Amino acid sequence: MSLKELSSLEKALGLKKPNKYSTQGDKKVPVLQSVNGPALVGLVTIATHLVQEAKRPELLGGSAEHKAVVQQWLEYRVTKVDGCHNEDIKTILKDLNSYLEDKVYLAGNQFTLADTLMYYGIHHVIVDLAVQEKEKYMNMTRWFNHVQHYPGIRHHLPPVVVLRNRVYTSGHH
């Protein structure tokens, strides 16, 4: 899967020359062979490296607190929802609409990396979510539900169908 989300990063980054990567070991971690210098390891790191590439800084943060949580979630990503098992995701759900509460995007109120990949990460699981799924994390459903639509992201995915208007607020029934 991952082979895949850097590919469509590329993309979303307006990256003109793909690149070629390759996968090691068994939980098949993404490999960038560099032309003029040691190969790349790890989807964080190759996808750091797309964004300054793409001379996109302002995906990593701006200042040293933004950065810090940027790189907070893009280890999130890596540590916890990846190869997760299907009871751990509900806590994983649970934690994003938490989180997500008084934000817009993990990283405040701008859209980063961390966005991006996380995104990536979890549209297999929301995919799959029944509308009252989706409601019960209503601040997780709209902060994937913005970035699905942001400029270039969801290349390779199928839109997820979310509803706007909820016919009953909790505890108004």
Second form
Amino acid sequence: MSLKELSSLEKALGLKKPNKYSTQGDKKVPVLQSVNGPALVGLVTIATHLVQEAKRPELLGGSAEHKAVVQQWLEYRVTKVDGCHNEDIKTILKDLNSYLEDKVYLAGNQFTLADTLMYYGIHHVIVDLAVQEKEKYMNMTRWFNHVQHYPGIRHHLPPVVVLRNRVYTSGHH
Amino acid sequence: MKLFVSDGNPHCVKVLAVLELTGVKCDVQHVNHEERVVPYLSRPAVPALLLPSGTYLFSPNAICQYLMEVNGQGSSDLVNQWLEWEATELQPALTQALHMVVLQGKRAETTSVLQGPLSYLDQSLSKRSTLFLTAEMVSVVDVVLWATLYPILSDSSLVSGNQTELQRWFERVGVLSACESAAQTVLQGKGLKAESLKTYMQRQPAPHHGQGQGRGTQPCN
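Next, give the form predicted in complex with its partner chain, keeping in mind that what was shown is the form predicted on its own.
Complete assembly follows, chain above in first position.
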């Protein structure tokens, strides 16, 4: 799974030469073998490295604050979203939804690596959401739709249909 | 800028130690465990850092990285790798170990829970060429890992006699005043025996079965 993500990320970043990856342990943690240095281990570490290799530092956030916000959501992806238990997924959706209430992307108005990896990691959950749930988590769904239509991001994942107009128009004056 | 911490919460040792190490100016406010500091999260998340812009950081490692960045120390691949390892491998095992020792009194079993990550750290320390994990000087990575391990490794009965590199490194980092005073503030310097740690643990949800083996044990769908 994470190897597909890394390959999609390489394409999104426009890296011409695909890297060679392996995995380690039961959890299949990705490992990037390097010719001129020690191997890199871990999805966030490797993804961050690829962004630097592609000379796209803006994807890691511009200011100290944005960098920390990007790091935080990258960590959230690999600690909370990955391997989460069924009872936790509602909390994750609820929290992301309320966080994204006043934001276009996870780090505000700027698209970053955090959006890409969160999108890859949460896709399998969103695919299975009922229409009513997508409406319940409207800010999160809106964010998801922005990211899946962001140029060059989707790659290995099928598009998810997100309704632009609310089906149940209650409370309209 | 304001940092919210709570008594007995081991994650707060980390951020307070890094705050002192970096010397960044910041107000520290003590809150209780139930306080919902970060408005958009449904569960209480402490420590949290409120930035001048109104943004909250709720991940202890992101807070540490922010303090580092403000202090002019950027991250490197190696720093990122250790922090990711801490969050995904060490932290779940440690949470489970703390739950077992502090609440269930199962001291013997914790050794097997921590065996994997501790020997990985011990081996990495044996292979390194620098005095500390990433450099000759102590870095945020050392302090973060030290703080995570502090409650367990400060109890000599839980330390394996074979992991000498790990013990030496743990002692070397622990003498820093930043580490000492953070452990004093949060856990009264008592490690596992701190009454506040027990109170904190009692209010946390029990770790999921198998969480000690880390992520990916039971996928969502």
